[in-house]
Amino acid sequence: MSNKYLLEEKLPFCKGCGHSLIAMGIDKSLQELNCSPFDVIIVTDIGCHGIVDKCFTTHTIHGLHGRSVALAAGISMSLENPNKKIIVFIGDGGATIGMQHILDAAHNNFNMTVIVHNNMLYGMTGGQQSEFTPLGFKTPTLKEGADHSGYDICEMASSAGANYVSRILTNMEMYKTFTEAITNNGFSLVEVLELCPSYGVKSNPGMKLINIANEAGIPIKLYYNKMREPFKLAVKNAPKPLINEKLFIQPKRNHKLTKPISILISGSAGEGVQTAAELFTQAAIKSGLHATKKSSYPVTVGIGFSSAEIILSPKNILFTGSSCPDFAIVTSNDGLDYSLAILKKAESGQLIIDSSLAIPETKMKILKNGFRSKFTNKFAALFSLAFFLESSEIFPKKVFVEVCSESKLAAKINLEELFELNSVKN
């Protein structure tokens, strides 16, 4: 029988490597089925077995080393087509980095077909020990012999759920397996025992493929071979829109801005200084201007500093963030810390800083405040851009009162104390 979904009688791997008799038992398995290439999907990842994919017919994805069957996963929900045919190629060593993702698919039922190319050490880096290596086995990195067994993927699989599980040595007549393996619906996986001619002949001379299984506690059978119903997406009903039209701003053209300018507000984590830089940019585009907003914080989220880049302008804004801002407003010493750096390389634009705080070395024309004395660090930031609106008049402030108004802080403050800002100069 001649191929049928591979382009090349000779495959691109080294002689005597079962991974060209995997490719030739697939072929000849799919030809048992009579599979259109169309219908047949296969996914591999790093590896010497990923280099086969130029030579099928089918549809053919390559990944990232060790995430094939989380890619054949995403496949297989979008498809729900029994007719689709998903074949995972994957090695020892990628199964070992994508345990988790053979298990979940195992778990959930995926209609997929995995054939996992154990040849028992990594073949394309130097014949290193897998964790797959069974028990006496020899590699070039060591030459004593595995001295325990690697993990057991056919009893894994079979334990997580799989629907057909099979563990084969690389022979003539494996396409029977294959045929078997993808026929059944959901999740199945077939473990094809061989020897590395470049490094496991080498380290193990003499030695066959079925006395390592033996004498590694190994045994070459069927473990699963059921019928449970493979995955399918829950019907869900349409969702809401996320856009919703209530929430649309309708811009004014009220403002004074005639270029773009660029303004980095900077406190502490819990002092809202994300949300009252969001307030901020929407009183904007409600004032017909175009606006960005970057956000810097630690991972720790709920202590250091917070930090937020707005550019605003007349004109579409193709970036987001500035490195050297127009405007820098300072509010806290975690604030301070941060944008030391950003102040000090500023060669002009002016600095709002809080009156509490050390003057930074700055050639920024500086103008101080006692926000987080009169509105406490809670409301410093939103007092700020404020206090920076009244100075600055890009926009009317009233835009900036009403956005405010609208939002959850209307309760919590009295915006229009906040908003009396020539009792507070200093």
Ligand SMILES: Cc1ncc(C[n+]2csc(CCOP(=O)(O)OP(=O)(O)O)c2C)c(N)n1
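Residue numbers count along the first chain shown, from 1. Worth saying up front: this structure is predicted, and the values here are computed from it rather than measured. What changes on going to the form predicted in complex with the named molecule:
- Scanning N34, N237, K143, E347 for the location where one rigid part gives way to the other between these two forms picks out N237 as the hinge.
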Contents of the next structure:
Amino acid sequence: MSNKYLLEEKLPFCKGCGHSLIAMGIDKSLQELNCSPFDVIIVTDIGCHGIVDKCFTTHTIHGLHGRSVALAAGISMSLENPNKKIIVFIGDGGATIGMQHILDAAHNNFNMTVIVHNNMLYGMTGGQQSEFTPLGFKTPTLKEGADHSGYDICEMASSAGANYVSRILTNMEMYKTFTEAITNNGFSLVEVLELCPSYGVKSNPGMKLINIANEAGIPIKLYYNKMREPFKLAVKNAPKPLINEKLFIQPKRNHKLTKPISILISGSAGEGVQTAAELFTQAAIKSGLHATKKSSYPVTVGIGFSSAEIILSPKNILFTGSSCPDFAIVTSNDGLDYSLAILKKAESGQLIIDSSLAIPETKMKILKNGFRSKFTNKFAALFSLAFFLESSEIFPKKVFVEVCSESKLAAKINLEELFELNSVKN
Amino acid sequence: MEIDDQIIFTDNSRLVIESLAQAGADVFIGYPITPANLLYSYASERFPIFLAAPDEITTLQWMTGFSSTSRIPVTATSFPGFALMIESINMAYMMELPMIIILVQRLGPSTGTATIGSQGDISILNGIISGGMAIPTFCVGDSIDCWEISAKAVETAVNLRTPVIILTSKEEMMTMADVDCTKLKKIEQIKRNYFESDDTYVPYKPESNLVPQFLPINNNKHQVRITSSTHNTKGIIQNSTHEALFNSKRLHNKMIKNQNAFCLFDYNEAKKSETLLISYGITSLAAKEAIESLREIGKHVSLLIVKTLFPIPKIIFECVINHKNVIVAEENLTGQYRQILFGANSSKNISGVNEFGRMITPNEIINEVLKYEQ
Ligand SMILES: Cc1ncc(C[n+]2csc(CCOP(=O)(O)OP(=O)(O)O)c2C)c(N)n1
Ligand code: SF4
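Instead of the form predicted alone shown above, give the structure for the form predicted in complex with the named molecule, please.
Entire complex below, previous chain first.
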């Protein structure tokens, strides 16, 4: 055998270890395929099988225990080149800890070939059992034998969607299966059953591989050789910059603030609090103010409170937190519950609250209005901010109207009517 | 106030993603987690390649695969996801493959509170590489930082062949503010250099700056070996040969040797001030405000805002020498960066302003300063 892909040095495994036969089988298969060694990328896992990469003349990459398939997936997706042969060496140990990566790669049909070196135990760490150890199989740490059956990786990879799946025993003909697997342009998995002479054979004297397979009900056979299209990487052509003229606000100094103020608006999810707060803040910026906005809502965004903290300032804002708002606007019961503690703590400031709500304990000056009744609940937040603007005159109402009418809201409500209603103060 | 045409109202997540993309990062791989989700969604629009990974270990492995073929991958996560990534970040570090990991801090321990910010992951970053090697860790405070440091992170990752961390928190990534785009400097796309000689390529042979030249694993001319176990210059696994240990130590030494190229900070020394205030990230904004207020009442205090947290910048100790008292303000329970800098046994002239579960206010910093500067 001319060692085109394997260097002519001794393989690093114990005498009689199936891992050697697999390495030689891959070498022979690559010879059959006659590709450049630089068209081959061997990705090795951690385990005895993984220390073989130094013997290959191909590109090699040696990563973590159990993660080789995911690493290979990154390479495969990135290259998307059927001429590059990505071959993963992984043990039953790696396949146990990294099972999800195998199923995921099969499911996505990433173009690669995974050789599972299944010697039914963790060779490198001293022969402990894996989830591939068959019922009754003994290992140095499992003297009574496994009390449950092992994974059937071929069934699992098949149902996940692999293109090519086959289980074989270690022998000199393996290369034929490897060639089939490597030439399949999609996800291929070959499970090679082996016995580890150092731990498996010693713990189970006289046991034959074929008998183990038969008893475990894991047939030696070709499961699949189909031609499903491999994964295709979507690449966006010239994606648009996230900063563009559409976002530019042309501010005109037109406000009455001489020092920073903070506003808390709290209402209910689904009642437009965040949109209203965002448009309001935008209008403030358009009026020449500096502004920040933060939002708070429960993880279930569609229900419960929804609240926004806004800071407006004539000068640059550094610290964006605020312990006590100068203005609190509350438009619903959820919003009230959320802000009770803050309102109680407040020493001064103004509370603008929907007329339907109970007045909470607070030292803030109270201003009531029917935000929910005069317009629909859905726009209670917008209405309340329009009202706040009307009463505070921080910046001109017309700028807020302008910003709203340029937004998606314009199509949903009659803005004029909403802003008009506000003029009637109560 | 200067009124300008190019004001936008945005969160900083937009600036980070745009800056990374302009600097040449081309793949974003993510697994959703609050408060990093805005980064994820901007990236889904902006990055030429965007992939949703099934978990954070896969995220890092895919990124490493992409990086080995010469792309520049980015991800964004928070502690729960970051914890899962750590072994794989070590792998990419050992393999010397560039990538950017944005860690958006939230309140821990464990899953903690997803929607509350924090600066609680500093200690873990200091020790994230097994062996104690430094990994470049930037920390952003305001929008200009987000813009400039993100691009710098790409440059650092590529030039030093290393994963780079951008540390931030919920507050920086989710709060919306007015940003003047005329203040955002033009970003040049990173130019990558590859090994070009006809000689044998030795993948971990360092140049004079201690960084080895790079070749993608799919090149057709030279064999490439990439290894995450202890290895020699050829990328071949070795137990503890002199050459292999030298190689592992080099990973740290290359960071120190090139530290000046990515050591970012803002230092404002107040003449005759005996007190130095140190801060970083979100708390640095409160610190700036505190310094301004103190100045208004005639107290002049020096301020050092650290923007490259690791490897620890030497400038910190140069600034410390000139002051009698040091205050470190950071939003965590125990003063993590303070302890890293000065040890667990803080002396009476070294103190912290710390909070857990909420932002530190300028007033809290002022009060601490006034203890020294009466
Ligand atoms: C995350 C992690 N856990 C545990 C280990 C220790 N470890 C090294 S190899 C190995 C098992 C190897 O068994 P297998 O994958 O079946 O390969 P074999 O040695 O049998 O070829 C384990 C558990 C590790 N390297 N990484
Ligand atoms: S311990 Fe077992 S698996 Fe590992 S090299 Fe030896 S025989 Fe092979």
